[in-house]
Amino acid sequence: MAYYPGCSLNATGIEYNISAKAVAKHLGLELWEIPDWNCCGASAAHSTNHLLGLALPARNLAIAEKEGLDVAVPCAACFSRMKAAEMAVRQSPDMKQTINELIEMTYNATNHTRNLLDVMANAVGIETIAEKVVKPLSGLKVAAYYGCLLVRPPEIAQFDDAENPMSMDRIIEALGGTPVEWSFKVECCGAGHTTALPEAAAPMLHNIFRNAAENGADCFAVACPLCFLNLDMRQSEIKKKYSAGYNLPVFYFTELMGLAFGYAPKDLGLNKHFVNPMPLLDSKEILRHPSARREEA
């Protein structure tokens, strides 16, 4: 399967890239990184120029299509833009011709864009993931956070339930953890507003932290580098602003998979997190082999 890491996974979300490649290889999923890939323009292109917002991701999809490959996309924002380009070309011959002229390549949208979470949950499969677990996430209560782009709009994403997605919850359960029921799993975290409109973004983050904590979560699992950065980096800022005692580590779902598969934290990039996850993992004895755990000794 072709793999499109996007800009974030080579910079602020590098631990997502590291853990995604590690667990994919562990599961026998071969990821072929698209050569000479370009930015999909997710941050701004589609809001400034509609055609540019479609042509940028279409070029990457065209390279994968030439190899006869579907594309796995870890970033929710990249995934949304690439699905939009795929649908635009598939639904309109005129748009297809316009985009092909712009990218100077042939793109017929015969291949499919899939979010990496979808690939893991439905192509690899929950049973296969469970079979690889050697260090179950016993006792870890996880708020699966999907954010606003991963499964919406449903006519574009075509993946999971738009209001109550469960793909990540099922993976957490297969890893031995406990997915908590909470109310903000698809609410926007305000990552796009934190710089320009911080007063609007702060309450959005605070509501997410508060609801997760009130429902007993020890941590978050995410599938988007922008959501991860916002929840992880700005948690101390929100704690001060609202005098709240949140201390909720944030994990990419691929990091949780890697831990359960027996990988060391440093091999998954956990040392790069702002909220240190090690005290939580130590308190749950997740890094200890099950046969050596205190309750089983």
Contents of the next structure:
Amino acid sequence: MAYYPGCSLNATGIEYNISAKAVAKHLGLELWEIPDWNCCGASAAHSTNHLLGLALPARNLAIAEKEGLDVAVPCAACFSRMKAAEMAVRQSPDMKQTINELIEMTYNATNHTRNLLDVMANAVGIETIAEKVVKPLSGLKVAAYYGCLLVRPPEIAQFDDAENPMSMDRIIEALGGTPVEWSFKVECCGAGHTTALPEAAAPMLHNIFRNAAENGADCFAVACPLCFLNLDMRQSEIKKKYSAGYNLPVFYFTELMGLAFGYAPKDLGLNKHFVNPMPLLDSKEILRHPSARREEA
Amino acid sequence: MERLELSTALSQSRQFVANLKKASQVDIRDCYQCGKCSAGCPLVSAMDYNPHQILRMLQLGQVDKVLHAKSIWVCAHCATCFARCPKEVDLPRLMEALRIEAKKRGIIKEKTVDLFSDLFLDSVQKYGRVHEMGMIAFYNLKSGQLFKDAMLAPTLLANRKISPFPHKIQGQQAVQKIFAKAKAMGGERL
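Could the form predicted in complex with its partner chain be given as well, to go with the form predicted alone?
Then the entire complex follows, led off by the chain already shown.
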């Protein structure tokens, strides 16, 4: 399968890249990184120039199509932009022609763009994931946070429910953890507004933290580098602003998979988080080897 | 309350509405003002007009008022409204089209949002990929908040989550061409 990491996975979302590659390999899923890929343009491109927002992702899709490969995309925002380009080309011969002129390549949208969460939950499959678990995430109560572009608009995302998605919850369950029921799993985290309009974004983040904590979550699982950044990097700032007492480590769902598959935390990038996840993992005895636990018992 | 000469406003906005439909695929007549979009919008408290009000204003021909609204810059395109709309009105796309047009007319009601996307795109155009650290440094410089998030930088640098150097791709020129052509093709006014 072709792999489009996107800009964040080389920078602020580096743990996602590390853990995604590790667990994919562990599951026998071969990821071929699209050579010389370019930025998808994110919201900045489509809210500035509609064609630019379609042509930038189309160039990457065209490179993967040449190899006859579907594309796995770990970032929710990149996924949304790539899928929008794919559908624009598939639905309109005129648009296809325009985009091909823009990128000076042939792109027929014969391949499919899939979110990495969809690939793991539905192509690899929950049973295969469960079979690989050697260190179950017992006692870990996780709020699966999907955010917006992973499941919306439903016409674009197409792989899970737009209001109550369950794929990440099912993966957490397969890993031996406990997905919590909570109300903010698809609320927007504020995206780039945490930088550009922090006053507007702060209450959005606070609501997400508060609702997860109120429903008993110990931590979050996410599938988007921007969601991760906002939840992990901004948490101490929001806690201070609202005098809130929660402390909720944030994990990429691939990091949780890696932990349950027996990988060491640093081999998944867990040492790079702002909210240190180690005390929580220690308290749940998740990192201790099963045999050590047996001896004590 | 202000008086609105409806027939004049509607006849004057006819062309605008037709072009808006072309740019966004949204027919503003589809909206029956149920208010579900505004009820679920996570950014409504930061908006001057609620999403359903923006649509109502368009239905009443108040084009200028809509193009001067902060709301079209505040929308984060999270698509909660679109997913829930009983009439499948693609509001994020409408907001996007309105914002593009407002910018063309030089009406920029949230300068930081505009600056953020401009700098993001500058980075993509220059290197082919976003250079996160360079973009944020420019953003702080140009928005006059020199030390915004500065306390986060040491941890990000230590963990190699940001790099002082951009990652350039070989296809930089191909990307620059895409920018130039898209710009040349997208100059149409509403």
